[in-house]
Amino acid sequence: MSGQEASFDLLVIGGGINGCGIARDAAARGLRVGLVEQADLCHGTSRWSSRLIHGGLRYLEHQEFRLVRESLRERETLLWTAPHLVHPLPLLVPLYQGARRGRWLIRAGLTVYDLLSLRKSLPPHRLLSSADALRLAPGLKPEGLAGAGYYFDAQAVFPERLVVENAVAAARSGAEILTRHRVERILVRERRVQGVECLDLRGQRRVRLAAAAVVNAAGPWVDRVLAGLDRDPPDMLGGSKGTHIVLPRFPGAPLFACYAEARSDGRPYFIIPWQGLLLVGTTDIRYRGDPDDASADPAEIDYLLAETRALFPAARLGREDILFHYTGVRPLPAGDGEDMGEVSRRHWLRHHGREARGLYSVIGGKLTTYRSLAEEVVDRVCSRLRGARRPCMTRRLPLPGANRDLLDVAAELAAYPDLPATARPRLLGLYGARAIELARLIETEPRLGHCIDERSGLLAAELLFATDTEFAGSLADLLLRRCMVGLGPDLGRSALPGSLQVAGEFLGWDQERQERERADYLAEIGRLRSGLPDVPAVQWRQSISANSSRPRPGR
């Protein structure tokens, strides 16, 4: 069955951050708006990266001073319209003798980023002594350690949560979300876009979706998105693929995040304290094949493995140790046999002027520069479309989990008596000034203010929420990209029995829709320990407990 559906100003291809972000943006102007994505938001790149919100400092390096400048701008901004999200993060540089970045090339690149940043609200760089660094992360190897680097950048805990926000945001300012809607052609009329033709992979039925203007936000599917044109373009990217692995806290790990120099290759990388685990990342590696089909290599997981060895040599790290892995491919701009850590990381903004007037392709870019990214691609839209629109705000604009100062959200939840005090925390760090609907959803329903997985705090009330205002449509949407259970040490687990129930209960599923969605989200975490030893959860539980009492670093 075919038939056209809707019209649009704007329609947006892709769900990621870049994606959600220029629906924002747009809808929040005034356009008529609306976001298709071929699986759940965030499914993809966005939510594979580092996890941090960042200048790049490694960019100095190749005297991409722009970027470094619009990155620690919009580092600043996110640390203001996110602050539930997004939070200071320092970072150690250890200094060895030898190495290829020496003290005073990482002194100068410290002064220039903090050159780069002079209204920023984090503090200055300094310089440490090997005491001071060995006091910062125990476990470092002291042999020819001559101090280190100290410095602030942001982390995004979870960017899957910025990406939903940015939806959420989006559909409050009358965008149409429509997750699970495969674009299958762009229509072109007289070398002009007319929209796009879709498969709604829920119902197996074919959609015409009309616009004056496309962005092909798709992320390392854009050239695949373009495929169906007449005129087929060159290809655009040149993907890379990127590795991390999470490890328990180990004794003698860093207290903040370490910012080291690869012995092997001289690659930097980073060990990333991360909701009481270590998430250390990443490869580098060309990659030409399906983003659906990339995993890590046996090879990538023993690099990242051997140089957190040589970092911190006491924690004798084997696979056995590594909790989970994921990999994700970075959609970089095409060339020929480049060092991938030389491709650069702005992004490029494509009009297929030629072969379909009003349509645009968004070549690469990163988590940190998502809104000015979609600044830029809403302002180019909005020149080309008739009628007076409003000017960008989102630069001031909070999202909505911080439209309310969090210590005020914070007191106004202690006041829900069936809202668990221990569960305040933590919906306070996932959904911010949104926690309150939440807790008005728990009075109208008791029953949903009941803890469903001990190991994670997660509420009944939490499916229901991401289901009804959040556009989760299966188990993995809700515990891997709305609720956040399943990044913990047992992927989720231990969270499924009470999930399926509520589900069952609140839902409405039925035992064949449980066990369905059950086996898919097992397959979809099965991927993250694909290639590890079969370590038993319960040995995951003591590991993680072994080393809970560590210090944590604080903001």
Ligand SMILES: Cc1cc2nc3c(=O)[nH]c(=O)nc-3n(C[C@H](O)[C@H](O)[C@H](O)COP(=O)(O)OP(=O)(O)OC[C@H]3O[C@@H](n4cnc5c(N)ncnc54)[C@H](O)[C@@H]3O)c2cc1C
Second form
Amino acid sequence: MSGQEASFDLLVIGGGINGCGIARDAAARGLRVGLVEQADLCHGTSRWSSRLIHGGLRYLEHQEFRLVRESLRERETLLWTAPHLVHPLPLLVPLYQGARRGRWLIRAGLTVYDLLSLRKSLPPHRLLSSADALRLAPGLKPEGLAGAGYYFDAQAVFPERLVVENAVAAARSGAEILTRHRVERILVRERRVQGVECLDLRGQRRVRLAAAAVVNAAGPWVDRVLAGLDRDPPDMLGGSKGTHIVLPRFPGAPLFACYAEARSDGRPYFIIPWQGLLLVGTTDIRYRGDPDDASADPAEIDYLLAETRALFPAARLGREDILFHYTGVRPLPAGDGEDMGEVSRRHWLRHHGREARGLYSVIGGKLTTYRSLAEEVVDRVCSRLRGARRPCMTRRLPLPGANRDLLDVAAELAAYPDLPATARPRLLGLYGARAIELARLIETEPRLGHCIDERSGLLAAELLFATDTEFAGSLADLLLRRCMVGLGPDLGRSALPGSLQVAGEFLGWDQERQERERADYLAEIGRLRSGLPDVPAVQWRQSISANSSRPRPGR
Ligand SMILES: Cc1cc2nc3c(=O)[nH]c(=O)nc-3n(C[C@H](O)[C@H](O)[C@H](O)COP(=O)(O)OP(=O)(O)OC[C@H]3O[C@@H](n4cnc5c(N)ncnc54)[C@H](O)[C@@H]3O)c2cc1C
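Moving from the form predicted alone, what structure would you give for the form predicted together with the named molecule?
In what comes next, the whole complex appears, and the chain from above leads the way.
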């Protein structure tokens, strides 16, 4: 059965960072935009990244100067247009005697990085003595430490929020955002794209959406989306999977991020302070399977753990210390080599002129460069469509949470008596200027100002806000991709009872729905702990809070 048609200038497939960035840019220029996402916003690769907004020091080894320059420019743009979500991040590069990349090479790399960052706001690099390096990362293995490079990049603690704010901005400019709609067929007539047919996964209805142009921004699913075309284009992707592990801060953990060379194979990897925890990654392994099935191999977890242990031997880390892990698939261009580290991280835009004029696919790309990618895509689409359009504005246009000075917002929040003072920093960090919208919501119903999870500080109002204004439809959407309490040390378990109670009272979820949502949520977070030793909840909670003082007998 087919539902009614809607008609757009541009239809975007995929609600990851690239799809939402494209929708935001196109809608701001006056196009009628639809965005179709098969699951939830930021359900794919964008949330499984290292969460860095970086130039990519490593890409200099492959002489990708253009990519580094573009990334550094975009890093600066995001620091100004999304200051509540993207923050400067200091990094240490420990220098060890006998490493593959010696002191002179690191110094040369950091100097070129500074040159490519000229006129940016972050300070230039410095070289530190080993004593200074140990002050900043007390647990670093001291043997052979010859000093450290010290430089700045940036971090998006929650790319999930970056994606959501792009979608919110797109919707404010008139875009229609359809989540839980899977594109099953691209409609083509006389070698010209006509739109898409998708399945509404909630209502199990087929829906046809007409569009003059279609952009396939389905990340690692790009080839699958194209599979039904009459003249099937060759596979364009050669995915690689990358895993991260999340650890509690251990005694001697670095105050700043460490960018280190793996002892076993010389690959660079990160240990990054992240919301009071440590994010360690990543691996880079060719992956040909369904992106939905990508998961961490035991060998990847062992590799990341062994490398962290080698750099911080006194921490004596074991598998039981891992809080959770996650794996994502990079939508890299197809290639034959097995060394995925050699494959460029830049993006390509392919126009399927032979099969379906007006259909484009996005291949590759980084979280960091999503805005410039979107600008390029929308420029190309606009040049195909008739009619005058506004120029791209996103280089200077703040995201919705950054449309006011955050100090002014903080001062204004203090005037709302029903908003607990302790909640303000959290709300500002997650929602920026939009925290005022939450405060107003609480003003209309003071019970929404209640904290429903002591561990994270989650307020009842956040669940309504995400449902009403941010396209959230399930408990996992709410906790894992909007309010961000699901990526805490206990994976949001402590927030479950309060969240379900609020959903029952304010969102109209009956008992059956609550039970189903709870089971789905537990299944989703279960994947993040698969293969890890089972820890009883009570002991787990204790180990998180007391990790630094925990005795470690016989390890
Ligand atoms: C391990 C790892 C670490 C990384 N670290 C960094 C980093 O630190 N910094 C950086 O800049 N970049 C990093 N990247 C790269 C970056 O994360 C990705 O390039 C980027 O997130 C890709 O975004 P996307 O929107 O193209 O894809 P995705 O985020 O995967 O979005 C695609 C969306 O399309 C949807 N979709 C698929 N099929 C359909 C369909 N049929 N119908 C409707 N919707 C569909 C999916 O559900 C998904 O939500 C990393 C990547 C990985 C894997």
